[in-house]
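The chain below stands alone and is given as structure tokens, in the form predicted alone.
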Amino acid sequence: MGRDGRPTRDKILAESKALVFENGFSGTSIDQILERTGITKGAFFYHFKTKNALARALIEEFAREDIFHMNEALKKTENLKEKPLERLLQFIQEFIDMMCEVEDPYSCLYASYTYEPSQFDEETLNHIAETMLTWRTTMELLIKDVLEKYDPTVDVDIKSLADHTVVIFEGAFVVSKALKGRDLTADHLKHLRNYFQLLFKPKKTTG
């Protein structure tokens, strides 16, 4: 183990996390993480004070990495500022192919951690709200950037269609955990791909 226990620390968060996924977070027990580990009562505690520290360093950690896969596809799709319905269809496009790599249905933790709100801190909680947030934030953006040169075809509530993002990724992650077979997310990105390329029009030029 190096001296800081990184090791230790990010295999009980691994560990932790796929016990979640399986058990759901209350019916994981620190007996079976300890288990799942190898490691001893004292190494979990050193670096977990409760479970509690270990719920909120775990979604920490999993928020931290969905925004960055975001933030990536923002960089990838930056070239296409000037073209703003594509850049919004290409940012997509990037989880569609991401989501295309996953075979087992992908599980998420926002989803494991809503499911049973009374297991955790209202610090916890507020940190998926503000990941949500973030990603509203972000869609809200590039909406805006598309309505600046096209119309849409119909009436829409921007901050709706933003969160509309989100949730289909969330329900795409229940509907392929229910169904168990493999992960459906892709498929319906692409739905989501083909709604927004048909929402838009290009702004009548006038004179």
Given for the second form:
Number of protein chains: 2
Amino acid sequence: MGRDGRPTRDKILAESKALVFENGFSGTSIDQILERTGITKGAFFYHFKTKNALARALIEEFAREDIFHMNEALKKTENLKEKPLERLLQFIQEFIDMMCEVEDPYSCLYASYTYEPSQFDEETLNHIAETMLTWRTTMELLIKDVLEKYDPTVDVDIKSLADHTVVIFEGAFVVSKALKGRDLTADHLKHLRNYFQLLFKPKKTTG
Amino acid sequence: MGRDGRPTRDKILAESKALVFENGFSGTSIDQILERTGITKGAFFYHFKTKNALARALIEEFAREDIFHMNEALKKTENLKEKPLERLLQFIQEFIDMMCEVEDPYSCLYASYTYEPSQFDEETLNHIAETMLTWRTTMELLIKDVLEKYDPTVDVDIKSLADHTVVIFEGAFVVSKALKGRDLTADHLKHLRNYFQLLFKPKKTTG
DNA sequence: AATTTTAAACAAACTAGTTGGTACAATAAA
DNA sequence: TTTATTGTACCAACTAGTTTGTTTAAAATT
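Could you present the same protein in the form predicted in complex with another copy of the chain, rather than the form predicted alone shown above?
Shown next: the complete complex, the earlier chain at its head.
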């Protein structure tokens, strides 16, 4: 057996992610990655067959962590299963709390890749879409539970309401970065929580 | 008089913008631009001293059109000046109508540049931030007019509520592109309109 | 006559990816 | 217990092609 390559691989992934947020993917050269990690070209191509294999590994890791956080928030609010609106609001609150700890603008690889789509293979781009659809499915379930006990105060399309959470995340990331101040995601998730709160009122049960 | 260079310059700007949305800025080569426009390298560098001068021109044109549309919507709703909530809702409605006409996902240069910030000079990035702050200022005015006659049903921070419109635009662009379907911006602006509608109720005037 | 555009060659720096070889750690054979 | 073997992890130098940007002289447009 040889030595353990995981620390090197992890370092490549961590530094590459940071570089992609600064330069974009095609704006990030492998030489830059070597400089930051202190490894050599041979080592890089030992771990990743091509630059695009790195892109795939990056998005897979990012999406795995994203869905992990989503499921953690789901678990944490399981005790509110019988109070679906409270659960939905608390689910959002979990992310408000999470983003309150962030100082610098948070960046999202989905948006980064989405704005230079030609640089990635179909599989990589599909992985982003599928992860977003996982969010949609989860939000749809939470919302449908609410709709059993509450009526929307205005007419809404459930699917687009389900997508609205991801929309606000992505939008808040862009605006936070563009304004170069602190991360504003928590602030905008609060508006989402407000919207959910105002949107649903107890059902008038007829009998 | 010499010949008119504007058609060539405009063609460079139009094709470059499309290419930047496909490849990102650093993923777009000048050779690609020449191929699409059918002009030569000499002509390109006659109009733009550097690749970065093109980036600046692109964002200036994009921001000018953006603010133009914003001001058009402001003008169109001026007749509702005495009904500030109706005006705010109609202001958003103008963009819902506008985005309903779009089929393919709409792209935003602000987000594109924001996700590869190191590629651009400070001036270019500041122009994006300033344009977003113009949106903030406008929205703040519209919202403050509403607050004179209406009380928010839940506590909100005005500045972040003002930013929320741009957040939803940017987020909807990202999600629309990532899901590779039709543009979803109109759908999400409807949620913003709903939120404003639910957030404000007539003031209980004490007198 | 002034401005715009072409064509083609050129340079210097940078690009992703390859090559041949080395250091290392665990294991198996003597 | 020493020695040979094996496969992983890594390195330095190299290749072939692309990048932005320059130059120059001629030609086209108004």
